[in-house]
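So this first bit is one chain, no partners, the form predicted on its own, shown in structure tokens.
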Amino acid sequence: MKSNDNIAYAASIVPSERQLAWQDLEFYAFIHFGMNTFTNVEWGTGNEDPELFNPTALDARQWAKLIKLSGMRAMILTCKHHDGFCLWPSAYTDHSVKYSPWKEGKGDVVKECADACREYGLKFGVYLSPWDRHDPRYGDSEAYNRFYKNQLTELLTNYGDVFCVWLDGACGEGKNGKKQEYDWEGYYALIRKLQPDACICVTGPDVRWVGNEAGICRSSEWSVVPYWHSQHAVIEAKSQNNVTKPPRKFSPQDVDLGSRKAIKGCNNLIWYPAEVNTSLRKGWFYHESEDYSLKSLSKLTEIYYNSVGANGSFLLNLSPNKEGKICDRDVEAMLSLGAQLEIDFNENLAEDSVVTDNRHLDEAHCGQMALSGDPEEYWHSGDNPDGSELVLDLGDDYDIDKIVLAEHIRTGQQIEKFSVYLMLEGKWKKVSEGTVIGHKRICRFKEQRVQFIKVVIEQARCFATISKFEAY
């Protein structure tokens, strides 16, 4: 493949209506709760005896509502990990709520999460661990897969909408002796009929792990990878003969992914976005000697501004205690990181402002469109968009130290490189540069008190689109 076609095709590359709707959510929550809280470790055997799990005070509303204060869009649910024990009254296994003193049996986390979720406007998704230390089938490879299969088709079936359906690639030796093959074509092609609408997260087709759970994101991350990096795409294309084969040695913690240089000769490129995790706490579920180890208010805003604000998203978990609340400490730190956001992010001085451009498609895709909040209206740069120039005028002096900028992916990912100048003492003065823009780019810089703004697109693939160009 030339070097040409094989920018036009990456620049062809679009998200799915699924990956854009997750994309809009931005940053969302993970709530790590189960016979791990209960059994004060991370990773349990799955010899817990149910009668462990009793939860003294649960409260999903107050979790939901936390997260709502936080300015997350949405919750994940660890429906089940690794030690096989399950948050609803499955019918298929004996470890369950089912089985537990916690409302004598008759109690569904999963349910209360999935309510509250509605309650306060939030999305919701599961996390079903693939990996079950407790089942005797696993190892078993056909007939655990119909097992987790069965218990996909509860949680999938019985809860209402999800938006999520979030899958580690955790594997371990069965009771057997024998390691498990996952049908993961079979699993997405379930996740697909019953919840159509779900993005299939990390080890899916639809979102990547950014490779690291420490919430560090790349300078450069791009949306538009070569197929190797979704783990499981069908054995890599199996069925394609001609697809370019993957280098002997890739990672997803590689630095670099989708730059000219990554894609060079790939004729199998796919939109598969990154998701930044971590942890408030050091630990995913609640340990009590870890309440005086959360991350600190610098720090949660420094990964926001370089996950959210970096083309990635944001999941961050909260790990409820054994009582089934979120503890004090915990909410003391998510409320400051919420009412920080706000503050950052309290009005945008760019509204009601004029954009100017030296280059523009047609008048329908001029440089003021890139003000008007209406996701189908954009700035587009036409067929030659090197050098294209975006001058924001706020009409008067103001105090900025960030902007947001983000392209029109529906129509692809094409900014490569770019500059931010502000207009001081008569004189065009660079303060922000970066490469890759997509769905969110947050530049900061130190504040200054400034009228004119100019963003240079200083390359791109085909085209340059800009949707929101905001001033803070």
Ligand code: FUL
Second form
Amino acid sequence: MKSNDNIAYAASIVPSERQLAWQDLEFYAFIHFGMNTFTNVEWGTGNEDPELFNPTALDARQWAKLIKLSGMRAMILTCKHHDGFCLWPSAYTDHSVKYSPWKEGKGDVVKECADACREYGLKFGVYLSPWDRHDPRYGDSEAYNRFYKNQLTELLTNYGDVFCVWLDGACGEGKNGKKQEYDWEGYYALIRKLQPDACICVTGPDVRWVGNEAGICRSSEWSVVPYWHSQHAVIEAKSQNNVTKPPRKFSPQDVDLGSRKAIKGCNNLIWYPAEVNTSLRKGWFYHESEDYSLKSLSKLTEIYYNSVGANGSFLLNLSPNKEGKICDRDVEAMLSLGAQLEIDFNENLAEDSVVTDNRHLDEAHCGQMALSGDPEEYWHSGDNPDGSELVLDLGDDYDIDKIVLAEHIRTGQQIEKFSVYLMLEGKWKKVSEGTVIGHKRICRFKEQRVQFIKVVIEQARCFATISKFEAY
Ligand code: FUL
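Return the structure block for the form predicted together with this ligand; the form predicted on its own was the one displayed.
Zooming out: every chain and molecule, the one shown earlier first.
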């Protein structure tokens, strides 16, 4: 394949409807809660007595309300973590809430969460650990696969709409451990059948795990990458295999996944956008000893800007305690983050502005369309994108320290290099530059008083689009 053909091919890859819907969620919560909350560990052995699970004041509505107030749009619950203990009364195991003293075995945490999400207008997603250290069928591949599919079926039929099934690649069995041959394709087919709108995340075809658990993102987070990044063995190899060593960095060969260089010669490219996951606390589950380990507000906002603001999504974990509540200091941290984001994006000063361009495909795709507010209306460069410019006229001087740009990703990811200029004392001054725009790019710079802002598309694949141009 000639390299130019390859670029046109990359430019032709588009997201599915379910990926588009997922991308719009941008910021959402993980909830790690389960047996580990009561045994004070990160990975249980699977031998824990269900008697130990007994939250005294479980309040899924408190979790959902906090998620909402923090500016997040969904919750993903660890319905079963590696220890195999199920937060719903599964008919296929005796290792669940049904055999615990909580609500005399009549409780169902999954139901309480799904209901609370509906009440607060959040989407609900499920985490069902493929690795199961409790179930005796684990390692007896066919029997376990049947069991796992039965559990998926329960979760995907009894709790309403599910926006995501999060399949963890982690496994700590080691050399002499049990070897389970997962029926990934069978799991995927079942998920598609039962919840066709749900994204299959991490060990799955729809959403790519960024590759570490520390909130570190690439500066260029491409959505179109070679297909092998979605292969189970590749994901498994990068995932956690030791409880004390969560993955915290990228390997050098993992820094660039989608540039022209990275996709050169690859004739199987996929739309596979990144999700950045990390925890508010040091660990995923609640441990009193980590009450002082919370990420600072500046760290959290930095991760937000580098993920949501750099063509990814941000999955931030919360850890309810033994009572079944998110404790005060965590609540405070999340409310501060929510308030900060409200302040940062309080008023889009570009709303009633004028945008001019130096080229466009046709009148229906002129620069002004970038301000329409309708994600399906957008500026389109035509087929000569390099060097195209959009100039935003705010109508008056305003103090600005960031702009938000978006491509119309339904027509693919096209832009490869762009710069942002401000008109200061009669001259254009470059204040930001980057590669990927994709679903959203937030460009931050030192606050300046300006009327005119210019975006130059220096390089794009087949054409360029901008469907959002905001200033704050
Ligand atoms: C990892 C797991 O091993 C951790 O316990 C946690 O669930 C995290 C989200 O994924 O791979």
